[in-house]
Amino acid sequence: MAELFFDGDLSILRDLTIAVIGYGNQGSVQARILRENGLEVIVGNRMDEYWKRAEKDGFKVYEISEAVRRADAALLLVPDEVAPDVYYGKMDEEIRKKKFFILDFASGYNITYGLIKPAANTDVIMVAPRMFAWGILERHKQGLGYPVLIGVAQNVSGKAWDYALAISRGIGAIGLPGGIALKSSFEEEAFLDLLSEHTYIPLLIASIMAYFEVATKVYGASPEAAILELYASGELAEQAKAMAEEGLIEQLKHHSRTSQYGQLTRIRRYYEMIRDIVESEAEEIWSGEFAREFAEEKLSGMIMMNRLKEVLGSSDLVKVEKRLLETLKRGKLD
């Protein structure tokens, strides 16, 4: 079983200046919680709307290189595809001037695929929340923690794991009810994260799109009724919550026997087909083929990603969905 941790020693961060690099979704939430926990936090960001937001939230904000110069540790919380440019363009030179530095990542991607190779004077750690930023903030308001994966790629000080746990505590993940840090690695986090994004999530969305098309265009079902049945009612979210709290199969007890029988028999029917897809995607991720593909996509200016967003975003399902969700919101407001 993986090694689990439920608390960390925050005191080892007390005399340090921590720079949060990137004040987006994760950066803004983690910076605020670190500050609430009594730590000295500054923000490194380019001069844009996020800089202004950080200032409005009461942080001292600097250009990234200056923030790193002033800091003893940094949380690099910019998107994966941007991080190498930020690190080598704004951080690496300043870090190499220091005797010692702590560099935290929220994702294993860039270390795993060698896109960032931090300086030798650096403890390289990972604290990777398994939750959207808004979910972290909501749980924090309720006095609850949340799960993170932690990893160490360089342990110059001999205390890198302690720093990973301390940051986990600092950002409100552990030391609170419901909080847990699972000992992992940069490679494992990147692999599992990508495998989710390449398999069950797109398979779910593709299933929803196919269901909608067959139900409405072949069998004449109401588009609005189909979307409500699929996800807009919130039932799918409730089922996912039950899975998280009770277990993947155990939660079926909340469904009718007709539903249970239909789901269980079709799981068996589809399993081998889906396993083949998962194995194929896993090989592309593990070998680095996807990282190469994504690097080429970035160099193109994200041509394929932007085009697919445009095409799928103009589908009949999305058009009906937009009208339905607006109607549901008006109904709630009324």
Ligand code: NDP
Second form
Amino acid sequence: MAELFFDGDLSILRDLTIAVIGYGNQGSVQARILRENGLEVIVGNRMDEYWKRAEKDGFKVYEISEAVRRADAALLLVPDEVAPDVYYGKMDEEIRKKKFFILDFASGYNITYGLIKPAANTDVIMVAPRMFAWGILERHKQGLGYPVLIGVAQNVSGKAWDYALAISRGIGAIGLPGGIALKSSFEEEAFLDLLSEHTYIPLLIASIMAYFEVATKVYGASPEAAILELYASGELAEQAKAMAEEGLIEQLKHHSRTSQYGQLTRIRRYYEMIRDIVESEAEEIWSGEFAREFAEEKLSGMIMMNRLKEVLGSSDLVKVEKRLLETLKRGKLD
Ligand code: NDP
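Now show me the form predicted in complex with the ligand, since the one above was the form predicted alone.
So here's everything in the complex, that chain up top.
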């Protein structure tokens, strides 16, 4: 059983100034909850809309290097692909001037693949929420915690795990019902996160697309009915919720016997095929091949990603879906 923690000691952060770098999805939510928990929080951002939003929310906002200069700890909450530029452009120099610093990441990617190599004076910790920012906020409003994976890459102070737990508590993950911190590592977090992004999520979307094509083009089914059946009715989301709450196989009890029989026999049919795909994707992630591929894509200005978005985003499925979702929102036909 993995090591689980349900609370942390916030008092070790009490005399520190914490800079939240990046006031986006995670940054805006984590900063607000840290402040609610009585900690001193400042925000570091470029001067633009996010800066103004942080000011409106009552934070002192500084240019990133100035925020780091004023802080004892920083939560680096910018997108993973820009974090190395932000770190080396605006943070590293300031951090090296200090006696000691605490640097927190919400994902393991940049440390795992050596894209950020923090200074030797720094405790390097990870508190990675297993939840979208809006989900964190929703649960926080209800007085609930949420799961995080925690890790330590450098433990200069000898207290890095305590800092990771304190930040987990500070951002409302633990110390509340439903909250757990699972002892993990930067490498494990990056691996698991990428593996789900490269396997079951694209496999689900690919099978939705293949289903749509076959059902509508080969068998003449109504495109709208197909999309409703696939995901627009919200049944898929309900099934995912039941999986989380009741278990992967246990949730099948909510389905008819025809459905249960069909699902169980087809899981067996597909399993070996899919397992081979998962194995080869895992190998690409583990060996760093994917990180190299993505670094090249980033250098190209994300050509492949933008092209694929354009091609898939203008498919027949998306055109029908757009009409259907608009109609469903209006609650009536055109
Ligand atoms: P966002 O995309 O919401 O981050 C936006 C922030 O990053 C803004 O403050 C933006 O400021 C800043 N930013 C973007 N580009 C640059 C740049 N080139 N230079 C300086 N600042 C920049 O990020 P998320 O909150 O989604 O992700 C933050 C971290 O949290 C990541 O490590 C991610 O993996 C992790 N995470 C995210 C989850 C989520 O719910 N999204 C869930 C769990 C973990 P501006 O553009 O104004 O400069």
